[in-house]
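Only one chain is given next, in structure tokens, and it is the form predicted on its own.
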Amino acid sequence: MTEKHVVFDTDPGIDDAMALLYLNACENLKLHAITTILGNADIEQCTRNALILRDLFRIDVPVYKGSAIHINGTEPDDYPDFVHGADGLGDVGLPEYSGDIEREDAVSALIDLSKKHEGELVILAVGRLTNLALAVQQDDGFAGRLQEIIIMGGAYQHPGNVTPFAEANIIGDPEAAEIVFRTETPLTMVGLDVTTQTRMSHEYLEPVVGGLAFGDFLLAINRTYADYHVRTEDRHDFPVHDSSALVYATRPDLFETVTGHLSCTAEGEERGRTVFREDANGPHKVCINIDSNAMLEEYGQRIASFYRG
């Protein structure tokens, strides 16, 4: 399988942690950098979490801090601590970490990497699209140098999870999403239509990560995630959001997609809604179905092969 050159744009995040765990195990995905964006916590905490996870999983790539504000200059006024905890990683006690963020900011790093790997770079964006939109605004050639963008976000035929219309990452910065969509860079949206179809439970996770050096930490943060879904859905399993986008990057055969044009509603009660118009010649793909059993098998086998050897 052809190796892909990738950047992970993330707002860690419990599900971000599980996605990075999988990404690190994918030998066909060459990770060049982690760029952070606010979302599951503020930018300082998300960046700190990225450094922690980099150390925990022994990933040797630079971490670049992204934007602390939205594309329109506004500052977030709250974060989903009721889902991810105040520290973004479940409030279970964060491990120590070493190393620092890079002096260069995330947007500059994205632009530089797009030049270094022109025509080959894939951005895996599992948070708000602010960093990507800023890169588009700062460099007219940025979007054209990318091979593809794969996002976790949005919804097509599925209701939103923040409002009836909007998914969390997109409503976090709808203007940024619209800027990215308008570039017509090849982009695949791995949204709620598929991420809610696949669910993990502790019965699934324990044999996957139990016994690993960091297994207790991962099980603990996922208990926080599971507790939220018990409270809100009365279910003891939870949807696989960010990891679904990472699995698409390496196993697109597990997904059914439709092709067309994406846009984002920025005004009114439908603010944050991802609107999709089918067109066989369009630059965008939207995932509408997934083989969930095969995805869980892929995730578990990849982790076992890499971390247990």
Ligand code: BDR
The other form holds:
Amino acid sequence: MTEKHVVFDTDPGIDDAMALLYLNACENLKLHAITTILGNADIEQCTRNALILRDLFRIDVPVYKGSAIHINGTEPDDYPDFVHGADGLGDVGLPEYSGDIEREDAVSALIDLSKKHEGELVILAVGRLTNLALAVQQDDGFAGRLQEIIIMGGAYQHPGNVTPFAEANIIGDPEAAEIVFRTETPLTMVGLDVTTQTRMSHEYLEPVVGGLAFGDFLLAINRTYADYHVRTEDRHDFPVHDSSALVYATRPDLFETVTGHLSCTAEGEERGRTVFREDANGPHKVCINIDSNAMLEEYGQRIASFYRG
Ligand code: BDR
Ligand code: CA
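Return the structure block for the form predicted in complex with beta-D-ribofuranose (BDR); the form predicted on its own was the one displayed.
What follows is the whole complex; the chain from before opens it.
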């Protein structure tokens, strides 16, 4: 597979951390920047977490701070500390970090990178779509310069995980999602239809990250994540949200997709619902199935060969 030029737009987040770990190990993904967005914690904490993870995984790319508010100017009422901990990374004690954010903001950086890598840039967006929507609003040419957007978010034939209809990243900022969908930029939705099909557990992760310099930290944060699923589903394993979108970027052959048009419901009890109309000529793809065993093998092998040499 040829190299893809990518930006990671993220709200770290335990599963965001695991996705970045995988992304860094993918030699066919050329990462140019990490842009942050509020979501699993507020923007300050998510940005701090991005700096921490960058140091931890020894990733040499700039971090740009994203929007602190939604596209319509509102602020979140609260953050999902019951899933990701108050610090967004499991409340297990945050590692030290040394670097700083860039002076430029995330939206300007996205626009600049779209010009620098015109027609080649892939945005891997695993949080709410506010930064992308702001870039669309600030620069008419932005969306047209992207090669593709791959999102973790939404649900097609699967119920939501925040309401019966809506997934967290989309209901976080439905107006932003609608702005991004309307650009008709090629976009693949890696939503709950597939991210709930693959599950990880301590037993799976221990041989994958155990013994690495940051292994104990990753196992600890995933214990917090697993605890949430014990409380809510009575299961010790947990769905693989953000990493599934990253695996799609490198191994789309593991996924079954349908093509069509996405939109997002803004009003009423279905607010945040991703509505999909199948159409062979549509700009959007929705993942509906995944070879989960192959995905777990891909994830584990990629981590082993990169971090263990
Ligand atoms: C999504 O919501 C966030 O909490 C996770 O990081 C993931 O991106 C799952 O619905
Ligand atoms: Ca996320």
